[in-house]
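Just the one chain here, the form predicted alone, laid out as structure tokens.
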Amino acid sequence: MLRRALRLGVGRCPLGRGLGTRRGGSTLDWDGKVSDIKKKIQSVLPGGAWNPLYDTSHLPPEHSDVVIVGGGVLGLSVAYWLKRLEKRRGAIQVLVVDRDYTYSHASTVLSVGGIRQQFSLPENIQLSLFSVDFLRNINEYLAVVDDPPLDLQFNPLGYLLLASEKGAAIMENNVKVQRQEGAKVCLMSPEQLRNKFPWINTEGVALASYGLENEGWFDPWCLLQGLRRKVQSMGVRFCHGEVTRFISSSDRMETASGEEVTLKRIHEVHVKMDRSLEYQPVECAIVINAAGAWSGQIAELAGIGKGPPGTLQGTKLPVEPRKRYVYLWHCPQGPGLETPFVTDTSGTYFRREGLGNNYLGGCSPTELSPQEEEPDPGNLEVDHDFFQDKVWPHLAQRVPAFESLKVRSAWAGYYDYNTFDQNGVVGPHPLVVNMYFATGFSGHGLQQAPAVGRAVAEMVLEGHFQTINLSPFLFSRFYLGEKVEERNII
């Protein structure tokens, strides 16, 4: 009975049902009275009124509806769609809380910016779709009075997946979901692959496909600025601070089949300011967690994880920080302008940046790579013999005008790599009922932000997806051992 209820999603709480929760019991009931007599000594105090003892300005407020963690692409874009799917302007106070207030190590200004429908899931090619339509009216969506459209500087030039004779079968079956889903893409033969793009060395490749329209890359830094601004525009409040605590009520369960379950509530976000050690407790209905690289982290800050082995209860979001390097370089000789954004059967990829022969590009370890390829997450320091040793080769070999590049520079970025199945967490934990999640997409998190975040908000307001069922995405598949298979991971 447990494993059909977390099928079908049991534990939502949407936010018009959690509205409105507030604390228990008669501890919590005196802090209130506490804080409220403080407030009243102040208020009489001479000069009170004009020289408060303390200034809260910096600090987040003490109640909000819903407490976004995590303020990049992806916890932006749930604040807007909660803000305009709201039944009435104004209804949902929403604060998103993020500690890097500069994005200095935020994923999103750190990707390549790619977007395309080139995977095998439905859901994915979905996602995307509606994705790209989102970029291409951006100003539909994120306009502001008064303030400059957005140019996202949108490069609609494909993808061009290589495939080698044992990925060929795959790659054949991966194009025939994606039509289905309307996505435009082709196969080519080496031979037309030749004919159409004369720098490649077909050598290797047996299929190729290539994506007709709507994929390609824009510039992730303009989306972030432009989904703040819009979001703050429609009353969205910021605060930058860590997420040090969650205070939260406790309730037994019987399922039907007799197993007992817990169930628990977060009432309280406590948000501890930079460089201090003061902290500000926010009550709020709903908890969004978006921290990206570090989800795995809050959820375990909700007591997400920690029961015994092998039940609900004890089942860990799995999503950890892995580093990935993007290397920029120079190349008088290299493919033009009609350039796609390119992935070798290696796994290496690139594609151009700008008009003056410079591109992007790197390479991911796989899964059957040696765990030592995988780069130390502990700083976003950049391994250059890495390029020299694992990325060069194979690019050379892909496009012999690169025998001859230059390095100009280089990078690292977050994945906010799901260790499971490597596709996004979407919706509420069974469990901890009004915690919500969007993370855990590993590298594709960017380019489908806009349709995730539209997915969460819906399942906040009304209980359920609509637009696009994401229910394959959902927390309780890592209880149940049941993997979403992406074949098509970059």
Given for the second form:
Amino acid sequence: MLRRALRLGVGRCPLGRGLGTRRGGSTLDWDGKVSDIKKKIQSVLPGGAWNPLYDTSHLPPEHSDVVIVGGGVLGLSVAYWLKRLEKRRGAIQVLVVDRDYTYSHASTVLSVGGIRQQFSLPENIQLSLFSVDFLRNINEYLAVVDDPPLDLQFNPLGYLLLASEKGAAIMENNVKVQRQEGAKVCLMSPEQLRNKFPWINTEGVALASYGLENEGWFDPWCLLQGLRRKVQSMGVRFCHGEVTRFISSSDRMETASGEEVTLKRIHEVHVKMDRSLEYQPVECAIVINAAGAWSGQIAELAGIGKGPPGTLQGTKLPVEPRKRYVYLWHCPQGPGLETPFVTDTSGTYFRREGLGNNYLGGCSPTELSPQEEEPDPGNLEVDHDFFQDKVWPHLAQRVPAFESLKVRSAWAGYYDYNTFDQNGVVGPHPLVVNMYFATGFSGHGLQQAPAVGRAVAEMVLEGHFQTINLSPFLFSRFYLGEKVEERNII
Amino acid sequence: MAAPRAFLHLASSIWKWGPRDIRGLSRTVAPEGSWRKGRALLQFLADHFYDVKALREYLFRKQVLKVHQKNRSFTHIKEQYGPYIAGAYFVLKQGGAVKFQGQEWMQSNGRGRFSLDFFKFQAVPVEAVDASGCAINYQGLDNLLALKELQSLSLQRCPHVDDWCLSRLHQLAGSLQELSLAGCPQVSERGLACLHHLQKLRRLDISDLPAVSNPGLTRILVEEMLPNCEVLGADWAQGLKLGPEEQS
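Now show the form predicted in complex with the partner chain, given that the preceding structure was the form predicted alone.
Every chain and every other molecule in the complex is listed next, the one we just looked at coming first.
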């Protein structure tokens, strides 16, 4: 009996588990029989989840304690810290779901890779200091037996921020905070600036702040691959797919003041496989939303923001993709080996790339003209006129040598732009109780990823922040209207 | 399904060597090759047995810890005798040599012992440190950076000195005149670029740095960056490929 059933099952094997791909029509009756037989076999054979008829190795596991949506540097960092801080080896099963393992659209690898401590919020400075320590000891943190050490290609040349008359006072205050937190930053007058970097035109500059240590730029790809390698060796599972649906239950509760709230809990995540209709429901206890620029969509899938406006239920995750251009140009007479990462009063920035007088740079559109000219984030096409009209004039004004330059190449990448206050969202959602965020860093996610990963892992495992207190970055600030803004110097 | 089959396959390839073959290999293959073979075996074991992997991870962590312990600061000495004595003690303990202003070079003997006579030089600044081949790393550099009158620093062949360390040398910008980085395996052009803080530098030795990709070009750029400094090592033509007609 059993053998016959097995043969029958094998005969229909290509049907697979793809319930979505099943053809209707004349085979309906047959389908009923097959599922009958399947049930019978399952009751006879030992082991619940064991299914000998179909090869399911390409599917994600049916259970996982934590599902991380997004396999960029933030998601991997959360996975790393979860595995590292777990009490017993193998205590937590972690699954990382990403739909793009070539990282063709990932913000991580399309970024410029800078790291700085010159922020105005103490939390951001602490995050960055922790991350720089992580990057310095990357071969101890991310060491894998038998694999070659990572070469992070860190350029410790510092950031040089320029401030105009208007921004000088703010810059002075910021530097005070930065020094209190332990960053090595110094202030420079235009005179000193001219002596140090003779290639800079100090017209319109009232004050400059210059990072002496722990600032510079590195290779994001190396960090990403290092994390991926380490996390894999620690037993985290990866899945190439897309999250299409969350199955959740909701509880109606009353607060002390008599208000009614609906608490949601996600039980299953539907992971649709890449280029197929097949999907696998993954039972999970915790979902981490680290989908970067697309985390707003993931939050919507979980029902965040579906409610009357003005209530906590109706508060959306204000993260959306924004397109930013990076240009690579060649300038034979350009600044030399000592060139730091320069950010101009206009928001234009550039850094040296390699030894052959090549430079990378760009400008954030919002810093020039708020609201109006946001490029369409649907594709990653580069607008070359933007360089001609918006970037080059400022560059040439600041560094006269850039009058004659030739653009070699350009690319575009996404910011996970937080439209509310341009800072990260970390920690659980107040109503969807088992969804945690690690997103919305609006351009400095890469440099803070190691620290943010640790903070989220602590929140998941311990229930509170331990190393760095990130409570100002909790989701509830969107509802309460408390903006945590970086005070820019422009 | 795939994992057990791979296991069998690998296992058979290992069994095929047999004891005789391994002995045969050790006679013919250069030490480098046999080391790699041993490595492959270790890797195979680590891939298939959790305890081997855990043991190897533990040994690696132990190695790292050892370097860290060697580089801890002597806070007690620093509090009692000042930064110069603490710095000198640190260097001597590591096996380097120290020169106080107006004194002879001091060095530990072959067995790592040294006399503690220098404890009387509390007010005398250290003017030269030769830390060739020492296991100094980023943390250990704290001790040297406290020597504010240091004029000559030699970090030749230090295995743990990297670009991050060089970015800290700006704290010595007021006094440092001679710096030797020859033979440091982890120093690259990225770290050399931040020596632009050291405007008093007169002599810089950057010969034999394996991590620098274009030694000749790097030397030219460093010379441009430090116009008052004599840069040694790395001939400008080094790293250039000779054309076919020149090769013949």
